[in-house]
Structures are given as C-alpha cells and as structure tokens.
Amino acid sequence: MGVEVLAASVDSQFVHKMWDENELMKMVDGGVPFPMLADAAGHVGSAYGVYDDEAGVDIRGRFIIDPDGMIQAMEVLTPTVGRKVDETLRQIRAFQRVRETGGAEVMPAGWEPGKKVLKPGPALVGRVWEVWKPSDA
C-alpha cells in the first residue's frame, strides 16, 4: 500500500523482544512485521499526546499520517477496546484516494474501494442526502 508502519512505547526493545517472541508470533504467524520502537522517556508519546506522565506509560494511539508529515486520522483507546487493523486500512486507502484525486473526490463514512464517492462543491452543499446513503457504502 506504499505505507510505513512503526509501533513505539515505553518498553525498551527487550520487552518488545519477548513479547514478540512469546505472544503475538503465537497470534500471527512471524509475529509483528514492522518495526516497534522504545520510547523509554516518553518523548513519541508525548508529542503525540498519548503519554500518561501519572503511569509512565503511552496510552494506546494509531495515527494516520501523510506524505507531507501532517496527521490524516488518530485514534485513541484505553487497554481494555482493542483496534481493527481492517479499519485502519480502510482509512488509509481512502486517505490515499483522496490525495490521488487532489480532493476532486472524498470518502464518505464507511467507504470501501469500489463504493460510491462524493465530488465536494457548492452541488453538494445540503444535498449529501439525495446523493449518498449509509447503505451506499
């Protein structure tokens, strides 16, 4: 898909190791396929405003984010909901579709490649109702 993915935490890279080793490649099969990144001080998590100071620990964020280094998407949940990586890629194509069409078209919720999308301009304004429908994605 012409994506990076990195993972960072507080864990130093043993940590990492052994859950790797012990856990996800259990789960998937080689285990994790990108790189995890120890953020021991909190600096990545920080920035990105997922670092607990109270706990010393990053609270679990993915961010989307383009080209040009600007964040697209975030998402943020506690330990206890975990994350739909088929979601993840689905926001990602449709970030890519709408930077290949330069905006000319954009995804409405739920979209799918394949599925219907809109052309954003004043046709569109109060009329998204007539032209697009949750079923539609």
Given for the second form:
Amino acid sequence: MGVEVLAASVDSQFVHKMWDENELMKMVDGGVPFPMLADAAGHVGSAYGVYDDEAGVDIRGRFIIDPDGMIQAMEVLTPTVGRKVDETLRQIRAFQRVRETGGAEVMPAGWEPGKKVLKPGPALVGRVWEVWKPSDA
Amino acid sequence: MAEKAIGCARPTGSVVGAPPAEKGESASPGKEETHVSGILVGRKAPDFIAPAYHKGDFTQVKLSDYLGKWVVLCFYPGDFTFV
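Please supply the coordinates for the form predicted together with its partner chain, as a counterpart to the form predicted on its own shown previously.
Below, the chain from earlier opens the complete complex, with every other chain and molecule after it.
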C-alpha cells in the first residue's frame, strides 16, 4: 500500500525505547517498525486538535495524510477504546483509488476493494438507487 | 534513516513555522482554539518536527519530509498504558 506510519505521545523518545524493548517487542517481533514521536508539552497534538491540556496527554487521534500533505480522514477516540486497523486500511485503499482515478470514481458507504464504485456525473443524479443499494454496503 | 545527533536540546516536537513559544504561553486557551480551528479534512496537515525513537535509534521526524507518500499519523495517550 505504500503507507508510512508515525505514532506520537507525550512520552519522551527515551521512554518510547523502554516501552518498545520491555513490552512491545513481546507483542511484535522485532519491535515497533515505525517512528515513535516524542510530543512533550503536546505541541504537535495541539496543532492537530488532539491535545488534552487538562490531562496533559495526546488523545487517540488518527489522521490519514495524502502524498500532497492534505488530511483526508481523521478519527478521534477517548482513551478507553482502541482503534480498528482494518478500518484505517479500508479508508486508505478507498482514498488511494479515488486519487488514482482523479476523482472519476468515488467510494460509497461500506466500500471495500471489489465492491461497487460510483462514477459521479449528471447521469447519476437521482439515480444512485438504480446502481447502489444499502445491501451493497 | 541515519542517526542524528539528538540530545536534550529539543525535548519536544514543534510546529514548523510557529514562533518559539513564550514561557507559559502554550497553556493559553486562546492559542489552542486557533490551532483546533485549523484542522479539517481536505486541508493541509500542519507540518511539525519532533524527536523520535525508531528501531533502536533516536532520530528526528519532519512531516514534510514525507510529502509524496501516504502517512498515517496516530496519537495515543501514553506508553505503558493499557489500550
């Protein structure tokens, strides 16, 4: 898919190293494969609207950024519930397909590779129901 | 990525192009508001530079170095927490 992952929390890079070596390597062979950013004081989180200044932590925000540096998707959860990686991958595949087709194809709700895409244009106005059903989602 | 000389001089990340934070200013609510309002899908992702740990090395990550690639940027509350 050609996607780079960056993770960030307010912990220092030194704590990231200890966490990777002492716990994450026991979950993932070889440890975390992507950079873990140190965002002490939450400067980066603040810029993305995900720094909780009362708690002093970056909340669980996830941003998909395209090759032009534009934010295509964001998801923000409170700390108690984790993300679903498959959903992030689905969204990236959908945005990549839109980009490859220059926007000639758009991805309806529930789209996954192999499912029906829509081709926006005058002919489709008011006729989406003919080519796409909720059961396609 | 080659290891760069990262000491304690840059303990935190910062937004590229942002003026150096004045003492105590980063906690000001007015400033947070300004930042939050800039975040929208379809808009430019704020550029930043931050120290990082990557596969045994300490490095620096600058978002704009990733132009031309898809990036997933994930924030999380803390190391050694549960979820």
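Please read these numbers as outputs of a predicted model, since none were measured by experiment. We call the rigid core whatever largest set of C-alpha positions still superposes within 1.5 Å between the two forms. Numbering follows the first chain given and starts at 1.
- Annotation for residue 17: C-alpha shift of 2 angstroms or more between these two forms, rigid core superposed.
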